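Here we start with a single chain on its own, the form predicted on its own, put down as C-alpha cells.
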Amino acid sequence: MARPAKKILNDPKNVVAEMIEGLVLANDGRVAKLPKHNALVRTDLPDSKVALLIGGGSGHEPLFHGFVGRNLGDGAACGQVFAAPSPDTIVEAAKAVHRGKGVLFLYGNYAGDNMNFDMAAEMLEEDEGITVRTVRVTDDVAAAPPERTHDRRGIAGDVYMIKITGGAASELDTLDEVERVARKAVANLRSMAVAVAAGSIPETGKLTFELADDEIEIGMGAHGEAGVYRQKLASADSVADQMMEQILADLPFRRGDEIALMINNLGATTMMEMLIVNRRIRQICDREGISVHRTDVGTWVTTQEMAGFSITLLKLDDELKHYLDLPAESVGYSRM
C-alpha cells in the first residue's frame, strides 16, 4: 500500500488561503488579493485594456495564481486543491480586472471549470453588462482523438496560452482580436505527459493514483487522470520517442514548421532528467526538419509532488511568435 505523502503545512483545510497570502507577499505589491475571495488581481492595470482572467483549481503551482503579471494574466480566480473556483469568486475577479473593454476567460478544459466559468459569464453579462468571451485550453493529445479536440484536457499548454493571450491583451484594442489570437494559439498547441509516481491531495495525504515501482503511465492528466497506456519503465529516449510520435502526428507538425518547445516538470522531476529528454526531442525535431524558435524547461504546471514531465509543442507564425516573445514578469513565469 502506498504511503501517505509528507507535507509541511498548518491546517490542511487552510492551504489555499495561506498559500495566496504568501503569494501576495512574494509579489512585492504587484498583486493584491480580493477581500473574501481566493482571487488575485494586478495592482498596475492600465485604465483601458482588454482584461484576461485566468484560473482553476489550486495544487498545480505556480499555475494559475503565479501567472498574474505583466503580459500574462490580469487576475486569477483560485479554487481549492484540484477543484474549480466558485462562480462568485470568478465574478468578483472579473469585475476587479475589467477596464471597459470586456474580459476574456482562459482556463483548462475541465467539467467543473467549464460549468462555473460559464455561470459566471452569464452573471456578468446579465447583471453587470460586462462582455465575456471564453477560450478553453485543449492541448492534451492523450485525452481524446483529433476529431474531438473540444473534449481534450488542458495541461502544460496553459503556460503558452497565458503568455500569448496576455501579450495580445496588452497590445490589441478589442476583445474580438484578443480572442482571435487565443483561438489560433490553442489550435496549434499539442502536449502529452508521462508520470512515474503520483502526487497527493494535501487535505487527505492520499495519492491520486497508484503505480508500481517499475511502471510508468503515459498520457496522464493534470489531476492524475489515467493516461493512454501503462508500461514498464523505459529509457528517456524511448519514452520521448513514444510521446513525440503521438504529438507530431496529431496536428500534424510538418517539415519546415517552426515551434516553441516546453518541457514541464509535473512536480518532482529533476532538471537533469528534463534536459536529457530535451536532448532527444531536439534530435527528433532535427530529423523531421522542424526548427525550434525557443525552449522552455522548468516547473510551471504541477500536480503537487507527482514525478514526471510533459512535452508541449506550439506551431508558430509571426504573430504568435511576437506575443510569445514579449517580456513577461510574474512569480511563476518570467522571461525578458
Contents of the next structure:
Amino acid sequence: MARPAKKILNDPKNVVAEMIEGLVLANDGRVAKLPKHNALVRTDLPDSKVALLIGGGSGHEPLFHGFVGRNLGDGAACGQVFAAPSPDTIVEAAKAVHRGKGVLFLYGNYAGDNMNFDMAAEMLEEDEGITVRTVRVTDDVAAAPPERTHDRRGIAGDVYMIKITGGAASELDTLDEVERVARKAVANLRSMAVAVAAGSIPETGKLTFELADDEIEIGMGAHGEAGVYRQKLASADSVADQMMEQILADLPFRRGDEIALMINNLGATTMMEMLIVNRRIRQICDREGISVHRTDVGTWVTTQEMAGFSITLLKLDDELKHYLDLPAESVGYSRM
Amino acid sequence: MARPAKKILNDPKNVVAEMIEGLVLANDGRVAKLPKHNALVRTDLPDSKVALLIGGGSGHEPLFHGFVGRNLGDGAACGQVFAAPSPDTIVEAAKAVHRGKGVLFLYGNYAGDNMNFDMAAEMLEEDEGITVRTVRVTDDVAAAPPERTHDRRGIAGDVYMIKITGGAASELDTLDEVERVARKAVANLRSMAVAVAAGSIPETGKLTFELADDEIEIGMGAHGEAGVYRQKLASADSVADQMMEQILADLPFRRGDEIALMINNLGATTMMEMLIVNRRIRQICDREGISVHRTDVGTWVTTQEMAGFSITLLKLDDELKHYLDLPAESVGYSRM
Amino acid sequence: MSETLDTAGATAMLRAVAQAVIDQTDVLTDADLAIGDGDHGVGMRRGFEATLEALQSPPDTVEAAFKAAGTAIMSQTGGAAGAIFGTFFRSGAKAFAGRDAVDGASFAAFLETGLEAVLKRGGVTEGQKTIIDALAPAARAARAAAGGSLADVTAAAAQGALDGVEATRAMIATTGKARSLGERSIGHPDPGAISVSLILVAARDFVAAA
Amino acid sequence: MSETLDTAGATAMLRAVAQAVIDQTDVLTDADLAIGDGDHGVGMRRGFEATLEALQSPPDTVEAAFKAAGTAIMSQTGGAAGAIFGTFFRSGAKAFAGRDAVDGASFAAFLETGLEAVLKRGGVTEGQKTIIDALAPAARAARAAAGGSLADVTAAAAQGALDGVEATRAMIATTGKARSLGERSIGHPDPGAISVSLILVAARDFVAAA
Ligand SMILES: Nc1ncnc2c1ncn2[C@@H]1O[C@H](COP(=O)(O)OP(=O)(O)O)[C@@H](O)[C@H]1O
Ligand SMILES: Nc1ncnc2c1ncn2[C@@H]1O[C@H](COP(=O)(O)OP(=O)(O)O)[C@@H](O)[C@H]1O
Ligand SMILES: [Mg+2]
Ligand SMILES: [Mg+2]
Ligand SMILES: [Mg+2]
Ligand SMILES: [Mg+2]
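I have the form predicted on its own already, so could you send the form predicted in complex with its partner chain?
Once more the chain from above appears, this time first in line as the rest of the complex follows.
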C-alpha cells in the first residue's frame, strides 16, 4: 500500500463534485445536477412513468452517473468515492425523478448502500408518500456461496440490470411490473472478476491492496475486497477457463441457454486482453452448447485504475432480450 | 524500462490474431476477418459505395479494428502492435471493401504507415486498376510546428476523422467528394496528449519509456514518442490550461467558432480525471467564446496501458457537423 | 472536573470528539485498507468536519447538539459508517430529550439508545467484526458505571470500546466489505470499531479535563 | 573460402543473416525503446523468421532467393522496417537477375540497387538518422572494393555499415518515431541502422567461413 497513485486532479476532496460538473457539461443538456446534491436527473423525463433511480459510491466511472439517459436510469444518486450516497441525496434524487408511479431503487448490494437507500425509502414513504421498491444487484459469484445470494456483491452486472430495468421502466406501466422484470434479471445474472493491479482512492492516494508482480486475484470485488484466491499470473485461456467454470456452475447455465455476455474493464486493462478472453469464452460457450445473443466488451464498472476485468453472463428469455436490446444513450453507455 | 508489464495474455506472439478473433466474435456477425490477413471487413456493405479503408498498427484498441461499421470504416487493415500493416494485408483489405467507386485510405501520418499504404496503393492501381486516394491524419500539435503539419502524427483525431469520413463515404457519390470532406476535416482538427505512465508492447513486455513518479510529459505521442516537455505532476486545471493554450493557438480557434470536443483515454486513466479536465476545458471555451456542439469522453485511441489522456478540438461547419452527427455503431464506438 | 455538561459543554465535547476523529484519519484509512476499501478515514473526516461546521451555530439543547452531529455525519460521511454513526448520534440524541445537561446516567442511556437503533439499522449482532463490537461493550460498561459520575461513565465506556476493538482482531468478518476476506480478516481490528473507541476516548478525555 | 556463392550458397547466407538478426532481437528492442516505440526487435524477428520459413523450399535462382527474403520481410515485419527492408531485398534482388552466382561486383550492385529503391520509398536523405545512414556508406565501401573478392566486398560493406551506425549516434532524428525527440536523440544509435550492420556483418562472416 506504499506505492502512491499518480493522477491528474485538482483538490482530491472535490473530485466527485467536479466530476459531476464535467459529466453534465459533456452530456449536451440531457441530464442536470440537483443544486445541492451529487445527484443527476434526466431533463427529458416524460410526465408519467415508473421512475428508475440508480446510484452508489463514486469511483466506478462511468457507473453510475454515466448511466442516466433514455432507457437507462432516470436519475442517479452519487456518493463519495467508494461510499454510498447519503439518505438526503437519495431522497432528493428520488423526488426529482418521481413521476407519479413510484420509484424503483436499483443498486449494488453493499451494507452501506443498503442502509442509506433503506433510510431514504423510509423517509420517502413516510414524509412524501412516494412508493419505493428496491432491487439489489447480487451478481458476484465470488462473494458468497449460491445458497446465500443475498450476501453477494453487485459488480459489472449493474450494467445489464440498468439496461433492462431502464427499458422496462420506459415501457411498463406499474412499479410492480418493473420490479418483476428486474427481479427476474438479477436471478439470471452471474459475474466474476479478476484483479491484476490495485486502484486507489483520490482522497487517500493509496492503493487499496497489494498484489505481487506475478500474482493475480480471482474473484476480487469492485472496491478491492478480497476474492476467492490468489494465484500466479496465468494465460488468458486458463484464467478464462477458471472464471467460466465457476460462473457456469453457479446458476447453473445449461446446454441450450441463450445469454448476453459482458467483459468489463476494471480500469487499466487493455481491450486486447479482453478480446483475447472473449475468444476463449466463446470456445467454452460453443463446447457447452450455450448461444451468445449479444456481447459487450468495454469499460463500464471500474475500480479507479485497478487492472483486471470481469465476466458477466445473463441468461435471457424473450422478455429480457426485448428490454436489453432497446436503444440507449448516455455518456457511459450507448447502443443503437 | 525495467519494470515488467503485467497482462493476462496467451502467447504474446499471437496477440493480434487472437484479439481480432475475439473482436469478430463480439461483433454479432457485422464484420468478418479476411482468411489470411489481420484485416476486417463489414459484412453488410452496400453494392455500390465509395469505400473507406482505415488501418495502422495494433495496440491502440479499440482503434482501428473496433471502428469498422455503419458510417465508420468499411474495413480495417491491422498491423502488429505499433507496426503498420504490410502492403499485402492492405491490398487484400482494399479489394474486399472496394465497391466500384474507389477506395479512400485514411490513417495516421507515420513513416511506416505512409510507406506500407503507399506501396499498397501502387499495387492496387497497377495490378487491380482500383483508384485509391489517401488522407493522413495529422492532428498532433506537439509533433511539429504549424508550418510543418505534414510532419505531424495522427493521434485521437483519428476518431473524428473516421466518423466524418465514414459518414461522407455513406452519403456522397464520388471518391473526390469524400476526399474533399476528409481533407477539410483534417485541416480543422487539433489534438494534444499528456502521459502519466508508460504502456508496453506484449511481445517485449517492456514499458516504452520511463517517467518519474512525480513527472508527466506533455505532448506524448501515441507510441510513447517524446512530447514537448516533461514537468512535475500538476493540477488538472493547470494541465488543461497548458494543453488548451497550445491547441487553441495552433489552428487558431477563434471567438464564435463551434467545435466538437473529445477527451480520449490513453489507456489507464480514470474517467473521473477526464471529466474533471472537461470541466476546465468548458470554462476555457466559455471564456474564449467557443461553443461546444458535442463532447465525447471515453477510451478510443490507446497506447496499451499508458496512463494519460488527449484533448481533441475539431472546428465545425454545417457539412462536418452533419457527417459527425450521423448515427454509428461498432464494437469501439457507438452513438445514436 | 464538572459532574455534568450543559448544552454548551456538550457541544464543546462533540467538537472535541470530532477533532479527535479528524486527527486520526490516516489511522482509520490504514485500518480500512487492511480489511475494507480504504475510505473509512476520509469518510469519518468528511462527517466530522461537517459536524464542526454544523455546531458553529450553537444548538438550543443537548438533544439538538447530538442530533446536529448525527445529521451532519449522515449526510456527509456516506457509506456504511455514515448510516451507522449518523443513526447512532441521531437516535442516541433522544436519550437527552427534555434534559438540559448530560450526566452519567443519560450518557449511558445515550449509548444504549444509539446502539439499539444501530442494531436495527445494520441487522448485525455482536461478533461480526463491526462497530457493534465496540459499541455494545461500551454501552454495557457505561450501564454498569451509570450510578457514578459522568467521568466514571465515559471512562468505563471508553475502556469498553477499547477492549471491544481488541476483541475484533480475533473475529472473522461476516458482513460489510471485509466479509469476503474470511479468515484473512483475523488479526486486524475493525475500522468502524476503532472509530467508536476514538469517539469515546475523546469524550472521556474531554470530561476528565472539563 | 569460396569466391562466389551459387543459389544454394546465397540461400544459406540469407539463412545465416536471418538467424543473426533473430538472435539480436533484444538489442534491437532496447535500441528502439531508447528513441522509438520499442517494436523494432520483434518486427525484425517476425520478418526474418518468415524468411527462414520461405527459404525452406529452395529458390531456383539467386534473385529468387533475395526476392523471397524481401517478400517475407515486407509481409511479416510491418512498420517502417518492413517497408524499408522488404523494399531493399526485393529491389536489390534485381541486381542478380540472370546471374547464377553472387560475386563481389554483384553484391555491391545489390546494395546500390536496394539503396536506391529505399531512398525513393522512404523519401529521406543521409544524415536523418535512419537505415540510410548505414546502408549508404556500406554501398559506397562495397563499390570501392568491388574489384576484389566477395569476401573483400562483404567485409568492406560490413565495416561501412558499422561506421555508419556509430555516426548515427551524433545525428538528430528528423524522420520516423524518433523525430520528436529532437536533440534528445543524440547519443543513441539508430535501430534500423543497427539492423543493417547485423545483416552485413552476418553476410561477411558467412562468406569468410564458407
Ligand atoms: N451492517 C453493519 N452494521 C454495523 N456496522 C457495520 C455494518 N457494516 C459495516 N459496518 C461497519 O462499517 C465499517 C466500514 O465503514 P466505511 O469504511 O465507512 O464503509 P464502507 O464499508 O461502505 O466502505 C466497518 O469497519 C464496520 O465496522
Ligand atoms: N523514411 C524512412 N526511410 C528509411 N528508414 C526509415 C524511415 N523511417 C524510419 N526508418 C527506419 O526505421 C527504423 C524503425 O523501424 P521500426 O521500429 O521497425 O518501425 P516503426 O518506426 O514503424 O516502429 C528507424 O530506426 C529508422 O532507421
Ligand atoms: Mg466504502
Ligand atoms: Mg512501430
Ligand atoms: Mg470503507
Ligand atoms: Mg519501432
